[in-house]
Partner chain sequence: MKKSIPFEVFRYAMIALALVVALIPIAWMASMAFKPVGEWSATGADLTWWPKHPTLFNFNFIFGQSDTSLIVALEKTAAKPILASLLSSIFGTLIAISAGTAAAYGLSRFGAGKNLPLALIQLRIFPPMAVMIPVMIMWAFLRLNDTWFGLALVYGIVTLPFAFWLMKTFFDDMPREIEEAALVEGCSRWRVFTRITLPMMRAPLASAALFVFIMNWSDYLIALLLTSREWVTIPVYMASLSSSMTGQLYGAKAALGLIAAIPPLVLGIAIQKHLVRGLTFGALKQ
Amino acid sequence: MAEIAFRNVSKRYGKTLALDDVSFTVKDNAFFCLFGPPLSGKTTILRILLGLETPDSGEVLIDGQSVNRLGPGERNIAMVFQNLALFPHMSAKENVIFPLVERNMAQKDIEERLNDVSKKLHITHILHKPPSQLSGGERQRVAIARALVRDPVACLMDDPISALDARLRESTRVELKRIQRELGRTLIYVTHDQEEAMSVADTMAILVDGQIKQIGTPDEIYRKPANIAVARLLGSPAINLLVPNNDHQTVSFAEGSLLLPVKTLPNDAKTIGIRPEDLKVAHWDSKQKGKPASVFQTEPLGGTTVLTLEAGDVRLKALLRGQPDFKPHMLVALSCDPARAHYFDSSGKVLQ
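Kindly supply the structure of this chain on its own, in the form predicted in complex with its partner chain.
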């Protein structure tokens, strides 16, 4: 049970700045997710928190106490590594009880904890097997059991389900949520999969190039991205970014325009972001003002359809429900509810 905080932590590897003045606080019992593209510094944060790396500057706090000087074994933080890092020469049981044996716990207590954690993770029946004979999901659960068996103040997970296939990932995600709720433990979870991040996290931090760009609930971050970088990272298909005209009412393309029926487009808006699901697509009526866009490609995904639209040299994506009646080369009119558009200034910051 602990609150974990980073205070202005920076870390440099040679010439690359891996972490740039990173600060955040993870509340007790939170499911905190670090999300960012590959090489954005997510794993570095975990390694510094564990004590496997030392920060160049800044402080790591657990319950308000600086742990900068403590070694990895003294922080009582557990970790599930990306490749799980099970000990291949030990059985699943030996793996799970390893942290307890290393801490010279009494045999009776070890058995008790082992039973407890294996029941919760449903691994009782596979405890005698070596890791090489376990399936991906089973290894996963053994690694989590090893991390949780010794009652750590927090558990870190570095993209632990990226190696699983899509269906297994979905069920593991649900499982992780359940485990976190049942055990009531602070969980810091790293992933580069946005769907995963948004589905499991209570709070998420968006990390780009070693900087924290935004912290909030997944819903908040999706609906109110703080800057272009964050807006770009979340959402699939990605957000449409457009440059508005000087009249502050329309967005121009080479041969046409998208009318934004709004009078209050902020003056210094240099970029407009429209999520694909917020872009309205209608059949073109020649009496309409402005010029049409055309359908370039349709991708029916069953419940939804992704339209790629072409307007001059600009390509836009729209996400529509069901399977609407649009075919390639059809002319369409585009519009958007201005309240649902995002406006960014020249530095990429969002305008309120």
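Think of the rigid core as the biggest set of C-alphas that the two forms share within 1.5 Å after superposition. Numbering follows the first chain given and starts at 1. Small disclaimer: the values here were computed from a predicted structure and weren't measured. First, how it differs from the form predicted on its own.
- Residue 91 is among the residues whose C-alpha shifts by 2 Å or more between the two forms once the rigid core is aligned.
- Annotation for residue 125: C-alpha shift of 2 angstroms or more between the two forms, rigid core superposed.
Could you output the structure for the form predicted on its own, given that the previous block was the form predicted in complex with its partner chain?
Just the single chain follows, nothing else.
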């Protein structure tokens, strides 16, 4: 196992800047996630790390040594592809040991590695089956076993569970965490699905337009986004972004439907962000200050309900527990704990 690092890596394809001075470090035995929208540079990072692309500038380090001049076969990095790429004419066992057979490893050593990885991934009972007879989750584990059986310094995963149905994705995320924890392997996971990124990663790097906007734990990034771009990417429903209107003692938002004390607003704040779960909604009472908002739509989701609210030309989202008694066109009062809000300056950076 080894620490992996990018140092000021840039990559351009013609006039398109795919990576712009990217730097990050993946610690040994970490579950590291590259998260961002499509075309943000995630796959380019994987290709450079694998040795399939050469950076225009900067260095890629494995265990402190530059690998810029090393080919893919010399880096000992495994890959689990989005479509898994299992050989359909081979059994699960033949798929798993394929990298070892190609390296002419002794049969005894092959069997030892196969037994070890198949037990840890719980696939011993399906090794005789071809991929066509395996479930989506079983194929996923076989693909991971094939990557890990060669004892790589790191395993890369390019959105490997996006093709699975929702329920299977949930169980597979749990499996991935267990596998990484029990095997103690460095795992770099690429996805554009925020639920996957936040549920599996020890550390996340947020990519937007070829730049890393923030690195931290999922909880750190969600609770303290570095800028508006990061705040928008994480959270479902998305964060509410509002422009303040200062009126001496109070600051109004959303056409006067949300009021906060002036003293809670930083001087340079040009935008306030409120997570839907932090927006409080109550039935309107004429004695309340400010103006009412109205319920535009309700989305009951079982344990939670999403409300779409209208305040003049502004629409907001609120995430409430259970199934509260709110109906379309109903007037409601909005409030928020100022300590739970996020404040951004004119450039979109967060104000501490």
